[in-house]
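Below sits a lone chain in structure tokens, taken as the form predicted on its own.
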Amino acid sequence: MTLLQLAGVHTYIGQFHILQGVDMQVEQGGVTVLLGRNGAGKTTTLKSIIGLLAPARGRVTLAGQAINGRPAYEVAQQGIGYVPEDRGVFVDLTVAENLLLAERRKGQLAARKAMLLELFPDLGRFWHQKGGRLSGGQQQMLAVSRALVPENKLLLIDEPSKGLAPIVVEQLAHAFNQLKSYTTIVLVEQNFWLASATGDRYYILDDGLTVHSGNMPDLIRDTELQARYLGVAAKGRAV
């Protein structure tokens, strides 16, 4: 079943037309890879996806119903997740509270709770400690445990390996591998390990078009497109 699809989109940020015709189709679970460059415009997809920018052009459907052009809140409402690059967590607030306010109907935390706890042990022992004080990796943990608080079917995560250690990065693998379970990931990342690690499918973006998309094992066998779109070294770092 196709549950995310876009067809032709434009999306500018100011006068800069960044996305110049992005297609892609998501099927029903599993994850999704999105790759390019810095400034191939993934981030900027997401974005058009969730509602934080309107594309001009093009359309943005969920399950069948578009949902481009309308405000983040609703998009969100529609059961999609998102979890940006710089992971927006309230520094201010422990990790039970930034959770709690992720909540759209009244016990859902306590609902999840035990899921959330199992892929991320962490944040159990951190339960009450500010989110202000956890690692770069916990913050991370953290972000993406809050998209999962509502049972959302996509969740949009913006680049969650940045600047993060390579062990914290085998614990995000094997958390979004075991997360394929629950729910449907279109996943942002720069790094290959983590991307082909835990990718079904992947769309390349190139100057804000899609120019190749097919299954994960293909693009990890063709070094030679790695290497054209991605500046991936043989050893599959990029470079």
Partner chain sequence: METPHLTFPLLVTLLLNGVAIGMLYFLVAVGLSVIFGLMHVLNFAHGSMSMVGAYVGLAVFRLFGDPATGTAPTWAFALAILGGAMAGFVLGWVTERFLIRPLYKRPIFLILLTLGLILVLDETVKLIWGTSPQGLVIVPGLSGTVDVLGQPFAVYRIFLISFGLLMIGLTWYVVNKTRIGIIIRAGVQDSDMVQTLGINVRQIFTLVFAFGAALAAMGGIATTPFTGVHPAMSGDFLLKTFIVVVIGGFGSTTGTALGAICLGLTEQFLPWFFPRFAAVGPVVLMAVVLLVRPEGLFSVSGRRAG
Contents of the next structure:
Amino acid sequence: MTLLQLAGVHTYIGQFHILQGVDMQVEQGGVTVLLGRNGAGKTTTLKSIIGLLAPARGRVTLAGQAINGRPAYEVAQQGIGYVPEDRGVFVDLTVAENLLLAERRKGQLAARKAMLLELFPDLGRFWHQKGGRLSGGQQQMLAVSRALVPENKLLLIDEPSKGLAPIVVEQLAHAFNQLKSYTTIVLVEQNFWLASATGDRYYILDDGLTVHSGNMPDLIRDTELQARYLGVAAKGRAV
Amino acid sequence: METPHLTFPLLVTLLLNGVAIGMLYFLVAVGLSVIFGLMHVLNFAHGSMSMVGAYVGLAVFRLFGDPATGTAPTWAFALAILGGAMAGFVLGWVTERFLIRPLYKRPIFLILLTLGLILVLDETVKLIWGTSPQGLVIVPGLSGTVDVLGQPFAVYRIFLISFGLLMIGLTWYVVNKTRIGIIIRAGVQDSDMVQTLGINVRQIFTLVFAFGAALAAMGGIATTPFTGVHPAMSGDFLLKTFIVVVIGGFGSTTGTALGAICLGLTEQFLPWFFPRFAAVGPVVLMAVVLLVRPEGLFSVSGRRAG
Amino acid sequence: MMLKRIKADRWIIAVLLLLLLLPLPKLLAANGLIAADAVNWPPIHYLKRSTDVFVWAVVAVSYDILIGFTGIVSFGHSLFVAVGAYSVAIAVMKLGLSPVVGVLAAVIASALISVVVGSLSLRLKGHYFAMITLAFAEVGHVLALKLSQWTGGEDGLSVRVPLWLANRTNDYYLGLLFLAVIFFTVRRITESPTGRVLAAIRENEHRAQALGYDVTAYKVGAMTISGVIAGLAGVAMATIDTQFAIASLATSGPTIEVLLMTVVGGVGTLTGPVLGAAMIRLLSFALPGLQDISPLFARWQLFLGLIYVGTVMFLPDGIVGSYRTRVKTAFQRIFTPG
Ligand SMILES: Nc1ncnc2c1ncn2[C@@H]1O[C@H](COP(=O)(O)OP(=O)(O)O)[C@@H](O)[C@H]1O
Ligand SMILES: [Mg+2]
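If the structure you just shared is the form predicted on its own, then what does the corresponding form predicted together with its partner chain look like?
Entire complex below, previous chain first.
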């Protein structure tokens, strides 16, 4: 079943025409990786889905329902969790408060806590620390956990590996693979290792357009395609 | 000019006075601080909203008072505070919902709008209540003085200190211990991110604006036993609010409380030590803090709430 | 080129001519060219109020340099008006100097103060900048009140002007000349390369910085030009308009009024602020007179406030700005092929 669909999405930031017709179809379950070099429009695509940016043209549908043009909080309530590029951890809030904030019903965090701690055992140690005191890796785990507090159909995760140590990236890969059975993930990733370790399908964006899509194993074999669109990141850095 | 000797009991009195006045400043200023931290709106009409609260409060007070003597039972003052606060709440609600909201994307026009509101509110007050100052007689339970180290100290100031501490405690509780408070503190940092968690931040904006105006209105009415009500209040309040919030740091309730007490004490002590600078001292202090430490004297890291 | 310019300016030229011609008989009479008692039109108060409009229009134009052409919102602008007014008032009344020396003093004082205020405060952004300008103006206000041996304290300083300035007809023409000179000078500045840098700063400060412009220096420059012009307007106020210097000039009240003029007329249009100044000043003369009709008009400033809020909400480009866009879109509609 198609969970998320983007059809001819055009998005402007101020005067600039950033997305110039993005098409995407995400089936339920698994990880869809969104690739493309810096400035290709990956972040803008995620923001256009969650509603932080309003597409000027085109349609975004979640499980058949149009969500484009709706305010971000309404889109999120449809069952989308968003982990932004800068992680969006609230530095003056404790880990517990950061997670509590994501509750859409009372008690959701309590019900989910065991699962989160199993996924990221570190979080338990920092439960009452301010978000600002966590390391980058811990912040990323918190940001992902926060998207897991309510029952989200879809997670949008923007470059989680950015600036993190290889060991943490491995931990994230493990977590994402575990989450596959539970939710659907759209993952923006420049780290080709993480992308190939978790991805099932891929889309490649270039200059605000979807230029390629297919199954991840095919892309892993196609080094020419990697070189053309993914530049440096396509060298397939081993961790 | 000869300065009278500053004795220890006098020092204590000045200290207590400063704290009492500081409580008033806290009430008036805290709304502006949180509103700015959360929605980046500098509400220039904040002082005017405080003044409207004072006038409405006085009107409520008079409803139950004796027109001949101007006195009223103690509970009439409680009702006055409540009535003023309600007027402030409604005013804040309507302002945010219908005037501010359409302009969030145009920050310069937001400033212009709140400036225009000053004219509208101040002139409306003058239209309804006239321009001459009006007094409010302190109700029986709160009048008179008590003895503090041999110096008379007004009961009303004790009331102010207790009421102020109560309100500081309440805001602290709401901001630090409730879900709304978590949303406010998170929103001060990044309200877009709060939205993406499924929270309608706009609703919280309206609520905060309304409560902020209500607190300012309470501050307005609580001032009247000292100064009476008069149309120049709005400008006075606005300037004091700016001073407090700049000293304390925008968006922080604790900072606002500290900034308010700081200003109260400065105003009490400056005339004793530097009488020539008493009038400009606080404004200069504000300018210096803005230039040297724009995030406020009491903030640990950039902008923070709590 | 010249012709094109004149054609584009035909409205401005027409209004200028009209204003020039109206009190001509009075001018001739005032200078003894025709019998004085033969002329009693236009009435004295017309001349007085027009002069007042001219002076405030200059303040509004100077403010437009900041808000319209550089994108700075200052809340202390009328401080410079006060500085100009006090400079000439103190020079003439306290030091017994000629008004010409007063004008020089005003230019120097307002230039110095705007450079100091500007370079201190322009490091701050947005709201913080607005607040610090408010603080500076408040310091000026308090100083004007406290240094009463120089400023007359609460009472202010009344300026005794030379006889030829005490003549309202002469004042009128001086005011008109003043406005015309300032208006065209400022327009020249905004159309110069410097003006285009200022516009670039208004549109996108970071980009202007990235292009290698010293943004702060340009802003301080804009503030100084604007401050000196406001100072000159203060001189005009103290000599040909109210002939008075008063501390309340430095408060936020007059600044808000100037902001109102600029916004209602149209930010960044120059003609808009002039039109706005005329509207607001004339309204503030006319509205109180309507008190016989309704006591509501005793609070005429309420109407200014409502106009202000209405403009901000529904006509953000102001009268002139909206007129221009409408004419432009109409043109485009007619001349766009297809
Ligand atoms: N606020 C902005 N103003 C102007 N251009 C922007 C802004 N944000 C992003 N862009 C531009 O939009 C393009 C796409 O950005 P983004 O979606 O962040 O790319 P990616 O996430 O793929 O690296 C880039 O060229 C970037 O320069
Ligand atoms: Mg990105």
